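Here you get one chain, nothing else, as structure tokens; it is the form predicted in complex with its partner chain.
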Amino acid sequence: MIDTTAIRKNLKLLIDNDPWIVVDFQFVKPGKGQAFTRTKLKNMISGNTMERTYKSGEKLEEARIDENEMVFLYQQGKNYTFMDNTTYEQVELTEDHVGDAKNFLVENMNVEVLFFDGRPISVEVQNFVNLQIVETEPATKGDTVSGATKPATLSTGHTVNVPLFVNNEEWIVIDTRDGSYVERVKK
């Protein structure tokens, strides 16, 4: 058990036998009066949200996730295929379970994949991903200062605003936290 002290962003909590992950937290304490933590929580099988808020020293369970590193595969439909890399193990998740991480997957890539009671129950990228752009405007020579973006579409189908000198087909890092472009990646 914790307590509400250890509540930060990205803990895991067990509530009501499911899993659920804190999105954001206030602490609230009127000057003299009772502190509280209130949360915005994300059920990590079914993806609902709740807020809940917790009397300061209240005792917490933490949900038991093993993250296991697998490569993904492929995918067919609304599934998606990994493997784990020492015992070839494959798991198969549905697109909801995926999440954002859909949009950054190509195949090869090394991923965490979150098992909650030995159910694979959602996928975790690496915070920086390299992806290839397949479709953007042909860049703007010069124009490095201005701030300006123009819309580019990834080869995961993900749309990310970069600056004008980006050019069709080049490689470039992503934010997976945000989704935002970053840089070139650097040859």
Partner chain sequence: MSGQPSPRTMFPGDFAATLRLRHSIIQEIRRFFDTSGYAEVETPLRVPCPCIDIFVDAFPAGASLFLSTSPEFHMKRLLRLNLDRIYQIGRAFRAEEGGRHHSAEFTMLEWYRTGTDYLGIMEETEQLVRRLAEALGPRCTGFSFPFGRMTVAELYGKHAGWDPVTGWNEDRYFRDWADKIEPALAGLGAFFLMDFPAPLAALSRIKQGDPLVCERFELFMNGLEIGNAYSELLDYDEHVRRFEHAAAARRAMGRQPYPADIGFLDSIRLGLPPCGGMAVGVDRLIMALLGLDHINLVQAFPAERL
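Numbering follows the first chain given and starts at 1. Values in this document were obtained by computation on a predicted structure and should not be read as measured data. C-alpha atoms forming the largest set that superposes within 1.5 Å between two forms make up the rigid core. Compared with the form predicted alone:
- After superposition on the rigid core, the Cα of G118 moves by less than 2 Å between the two forms.
- If you fit the rigid core between the two forms, you'll see the Cα of G47 move by less than 2 angstroms.
For comparison with the form predicted in complex with its partner chain, provide the form predicted alone.
Coming up is the bare chain, nothing alongside it.
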């Protein structure tokens, strides 16, 4: 059991026998009355969200989530297959469980697969990944407008906005937390 003072983003709580993750929180101390923490939670299995308020001093149960480092092997239809690096056991997850991570998965990439009660529930990729651009408009000489962007399709099929000077076949760094362009890969 943990206290409400331990509430932070990405804290995993057990509510009604389901794992929930804190997406956002706000500590409020009104002029009169007891302080409280307002939270926005997301169910790690179903993806549902809810808002819940906890009074200061309340005890919360932390969800026991196991993280296993695994390798992404392949995608077949809406299913994604991962392999444990130590036991070579394979696990198959649906598109719903993989979530936005599917936009950044490349074969043989190391990822963290989260397990709750022995069953896989989600995938976490590294914060920054290198991906190749497969299609974008060519750079035009003289296009130097500061901050201007154009759409680019990545090797995973996902589309991101990149600066005008980036070309086809270039490798770029993507921030997986918000799906944004960071920089070109340095050679």
